[in-house]
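A single chain comes next, written as structure tokens; it is the form predicted on its own.
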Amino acid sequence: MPIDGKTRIVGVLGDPVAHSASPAMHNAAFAAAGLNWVYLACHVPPERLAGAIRGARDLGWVGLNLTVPHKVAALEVVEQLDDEAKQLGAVNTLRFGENGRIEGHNTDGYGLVKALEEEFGLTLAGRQVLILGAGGGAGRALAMKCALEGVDSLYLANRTRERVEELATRVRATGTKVELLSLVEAASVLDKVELIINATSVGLQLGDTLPVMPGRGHYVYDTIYNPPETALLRAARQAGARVANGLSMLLHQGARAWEIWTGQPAPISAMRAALRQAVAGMSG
């Protein structure tokens, strides 16, 4: 469908953004479902968020996406937060409102929610969880999701406790057993945990040292998804593990945003081809 003055703008801000799947996932659903849309890819660094966010609205666009460094930072600029990002501290799609208000969404636990029942067949009720890389917005997010779905216990392991000290803080406001960690210090739980999630950029550049070797018996999801196997990955799928990557998070978190702007279902099985066709071509 040709763009026109009657196209309706979508995208996401970030800080690097080249790498994003993003576009070729949102593009592929608005053209299944014959919308007169379009997903841009806006390379925004954080002294420039604010005045990015408000500029995006003010120009009539539906809404966005955040991506790393932004989702803590976006919380300035929302005006109104329904109460999944509350509760997760942290916002990952905008949607602006008839009357200009910057209404902050989170789609990231829902996202990991329905990626770990795709990917393991997993709930996270009951389960023991160590996230790497929690003091960051996507790894604070999916702390509290943990939490309030029930996990048992969650171990949180950021390369210095000091920047998870408030979230854990928010964690045993729910009743979840936590415990704070180095992310050198990681390793020493992994015959307590069942569970570990990625969310720290290791894995992205060649010779990243590993902070944990998963075995036999872990799950390990990884949130990143291009390189498809990080070091992490491979490791733990040679050790016997079940590993999956961030891939069918990003789409499950992107279908409930798609779902936010436009108010209809997504088409899932376009995003998802669209999605694997991106990742495959940037892996090639």
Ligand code: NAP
The other form holds:
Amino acid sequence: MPIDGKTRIVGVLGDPVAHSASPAMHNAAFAAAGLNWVYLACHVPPERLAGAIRGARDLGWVGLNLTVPHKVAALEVVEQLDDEAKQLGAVNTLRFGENGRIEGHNTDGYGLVKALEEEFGLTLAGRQVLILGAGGGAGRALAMKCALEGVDSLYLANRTRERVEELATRVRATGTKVELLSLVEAASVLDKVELIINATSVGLQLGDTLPVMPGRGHYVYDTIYNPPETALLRAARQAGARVANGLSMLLHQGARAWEIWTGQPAPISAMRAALRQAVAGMSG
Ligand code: NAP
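Cool, the form predicted on its own is there; where's the form predicted in complex with the named molecule?
Every component of the complex follows; first up is the chain already shown.
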């Protein structure tokens, strides 16, 4: 579809952002749905975030995605937060509503829930879950989502303990049992958990390893999707665990954002195919 005077614009703001697979996924979805829309990736440093969001709104863009490191800082600019974003304490999707009102949503938790269903046929209610990297932006949102979905116990492991203390208080307020751990201590609770989620950035570089060795009975979900198999996933697969990488979460959080902007059901298979191709291109 050629870009013309009627083309509607959305995009992602991040720092860095050049590696993002989201433009490929969303633009394929617009093509599949026959929409004259375009999705751009914009490199925006933290000090320009508020100006960039308001600028996109003033230019008549439909909305935005936010990625590292903007998901929490953007809360300052948002004028209306939906319940999920409020509870997760972060936004990854904005929509510019009536009179330019900046509306904030969080589709990352939804993405995780859909991904676990699709990859493992797993629902979270009543489960014992270990989150590695619970102090990061993604880990915090996923921990809260697990609590809201009714997990029985959450083991929150992080390199820097102080970064999970406030989160632990919020999680306990939902009635979920919580234990805080260092990454090394995480190894000692493996026999108590069914699902292990890696939300650290350890594994992004080939050769990065975590001090955790999953076993046969575990489900292991790594939010990293590039490389497609981290050292954690490889070790888990070799030990007989069920494993999946973060591509499915990226897909489903993106599909939900797409629906928020367009008001139409997302063309999931076109988005999945575009994502797979984009990620294969990055690794190859
Ligand atoms: P972030 O806010 O920078 O958090 C990074 C996390 O990794 C923190 O918990 C940090 O611990 C930990 N960490 C970093 N280096 C470490 C090291 N050398 N040893 C131990 N722990 C280390 O990043 P984020 O936005 O949460 O992203 C985290 C991961 O999630 C990334 O791998 C990203 O690719 C992935 N992600 C995937 C999706 C998806 O849709 N699949 C979406 C969002 C994020 P400290 O607190 O101690 O610094």
